[in-house]
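Just one chain is shown here, as structure tokens, and it is the form predicted on its own.
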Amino acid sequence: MSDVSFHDLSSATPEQRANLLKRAEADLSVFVEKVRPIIEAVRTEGDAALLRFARDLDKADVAAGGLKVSEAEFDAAFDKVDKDVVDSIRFGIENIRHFHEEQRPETMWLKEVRPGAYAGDRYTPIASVALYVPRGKGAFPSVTMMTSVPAVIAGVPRIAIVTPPTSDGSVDAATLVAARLAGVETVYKCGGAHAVAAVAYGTETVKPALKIVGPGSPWVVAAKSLLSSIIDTGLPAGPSEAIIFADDSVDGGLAALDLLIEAEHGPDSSAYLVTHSRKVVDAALAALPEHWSRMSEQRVEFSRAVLTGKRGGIVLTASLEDSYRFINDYAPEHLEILSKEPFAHLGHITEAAEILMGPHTPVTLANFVLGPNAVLPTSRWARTYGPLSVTDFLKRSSVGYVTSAAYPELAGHARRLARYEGFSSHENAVSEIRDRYLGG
């Protein structure tokens, strides 16, 4: 398997090392220019543009008046999906719900910061949110589960899913099953940049939303970038990326098995095996042909493109410390720590959106059923963002309440600071003028 990209970090130049950190969406300029006219068409033409783009871009036959999934289509979806798959969706949603229920903060808290003076926070749900569920390289009911459940737990009054239609103008049946079981009944048949524009501006059928969340292609990322002043685009979630970190206590064949998980999403994914062990490298390379022989042709094509390209392969480091340093510089979306003692490594990793510990916790479990959210920041945004959570669907208001007894002390300090900063109206509002109105 000499065609798999191999990078010896000990001899890499600064430029070569920097190139290893690049993602598919690093340069969106080509996509931005193509997306601009799509956005403008949706803004000015509404449903007509969505129907045209469904035909021309999604290669789907969506009937006029059929952009919104009907109740009958929801009902029929349960007959189209195997009962075992429905049961697994239920199982996953149950775990995702248990996890995210623990995230929901109390509606309001107040702390007495001084005798008689109270300050705190109040959380209320965002009024309307759109959930983007991709379709281009497969069907993803798991994304529906991961985005819908926390939105429902947060209490968002109006939740809608946007997802590309299939060629016959329908929506993936398992996605509809997951939506209904999670508690979402509004699904629109549109994807890509035109879906982002639709929920930003609204059309005759699609209601505008205040925020959109969910992963997508560079086309979706570009549209979010252009529309960020119109709609809150949430955490940056682009094409999949993963680092499989392995020490010398595990078989490299296992590392190779997990390296393919995110690599099979598509050729725009990023996936690296990072290790300081040459033994692990050799075993991984030897195991890849067998793993590929058990995959579908399309997924082999996708993962080969990643592992033989510029955004994937094997990174050999000089030491554990070098491995930690590379991982933190990369700030991956998904990180597996393959080790018999994974907690020995955990304290050295500070920049990763998701950290999965030990040989029994592959990304597959986290993507579907473990419970933590699998919608994660990509392209090094794990340095400042965390996974999608209930709080992404809530807005926080500061709350303050000062009693008459506490007011004089606070007013005196605030008045002096207002005077120092030169804000006379601020000063007047806590001066003797206020005292007269208050009868003091």
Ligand SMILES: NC(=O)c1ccc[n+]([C@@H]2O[C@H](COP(=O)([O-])OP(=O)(O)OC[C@H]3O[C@@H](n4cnc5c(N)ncnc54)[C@H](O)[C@@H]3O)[C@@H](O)[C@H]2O)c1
Contents of the next structure:
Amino acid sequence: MSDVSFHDLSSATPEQRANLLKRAEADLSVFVEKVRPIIEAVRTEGDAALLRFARDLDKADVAAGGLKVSEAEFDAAFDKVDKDVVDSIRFGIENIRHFHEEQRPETMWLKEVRPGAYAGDRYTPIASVALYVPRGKGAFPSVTMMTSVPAVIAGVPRIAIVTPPTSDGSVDAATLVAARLAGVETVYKCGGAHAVAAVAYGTETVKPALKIVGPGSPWVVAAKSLLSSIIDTGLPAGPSEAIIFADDSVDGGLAALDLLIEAEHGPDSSAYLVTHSRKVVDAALAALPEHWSRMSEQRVEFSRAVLTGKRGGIVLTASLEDSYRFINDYAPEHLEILSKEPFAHLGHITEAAEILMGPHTPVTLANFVLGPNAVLPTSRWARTYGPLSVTDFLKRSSVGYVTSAAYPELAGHARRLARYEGFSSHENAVSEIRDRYLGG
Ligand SMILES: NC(=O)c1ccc[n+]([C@@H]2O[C@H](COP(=O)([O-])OP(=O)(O)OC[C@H]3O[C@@H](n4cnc5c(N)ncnc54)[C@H](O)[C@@H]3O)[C@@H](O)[C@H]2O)c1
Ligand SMILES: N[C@H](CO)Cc1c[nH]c[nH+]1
Ligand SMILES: [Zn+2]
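If the one shown is the form predicted on its own, what is the structure of the form predicted in complex with this ligand?
Every component of the complex follows; first up is the chain already shown.
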């Protein structure tokens, strides 16, 4: 398809190259300004604002008093969802659980740092967490699985899902099935910026939470940025993005197939095929029309917008090293390494939130059922954040214990440093005054 964006890195200026790294979240200013009054309305009006935004923004008819999903709605969801889909949700949850159980740290460890002096860490669950499950350009039982399972493993006592209602005022049935199978029973029918405000401030129905995690549209991302001093907003997960990296050992048609996976999320997604092989580029371009012919109209529209726009397409590099450099600069949310020898490339990649190895590990598998978490940092945040994990639902306290035998040596050194820093009370607390009380 000739209108697919094509970028030849060997002739790109530094500015053109820098532009390729920009995501939709690079400029949230328009969203931030629109979101500000939404947040204020939820803060001051509570449930009434949530019901109004459900009607005006989600086009959903939620009854007064109906913001929380009832037991009966949960039960009915199991009748609505195809049994095979329920089986696949169970299969996914099982793998996600196996994977995340490995992440759970020991409740406490203590190390003897000096004879008789101990120091370590203790982990306890965060008291209350909200899980954002999107429902704009698709339904996301998978996000329900990815957020709920680690929260339950961490032992968070109060977990609530917030998700936009559909037009009849219900919540996507598979989302409810996934929530219950993962062990979460509280679901509120609100989404977008208003949901973030609701869990930050609390309303008559929605209990406030200490933290919100989960991906969302720029509306959600903008609200999180405005509310980050009220509620912990966790890792930044915005519109989906992927790099499909191919060396010259694979078919470009396959690379094109996988390029479309994340490109179909929405027009604000980002997706590049990165390769130094002309042969791969030509085969990918030739294959795209056939792949598009097998997709729904809406997903063609979304992925075409991405691949013909400023945040997607094909990047032809000068060499393998140039490909590695571009990928590390870009720091993608999802990275596929399409190669007969994927592990030969792995050591060259340091900046990517998820790295999927070889042609049998397409992004789809990891999005749904492989086990690792598919809630991942976007917009280059993979340079400092990792995927959502059990530790996102825990907090860490340091623990120290000094015995009388170890005390004198530590006190002597601490005293000197306290004096140097000019803290007389700190110093007194480890001087001869303290010895008086300890009977020494
Ligand atoms: N990074 C990740 O881990 C990850 C995982 C899954 C999905 N995603 C991404 O999450 C995003 C989900 O977005 P989505 O749109 O499907 O669902 P969403 O739930 O995030 O957004 C829909 C909400 O936005 C609100 N909204 C829509 N238009 C609005 C307006 N004009 N003013 C105020 N609010 C408005 C709606 O009321 C609705 O509640 C996608 O971009 C997807 O790619 C990311
Ligand atoms: N690709 C998304 C994360 O960016 C996860 C997902 C769920 N469903 C489909 N895709
Ligand atoms: Zn996806």
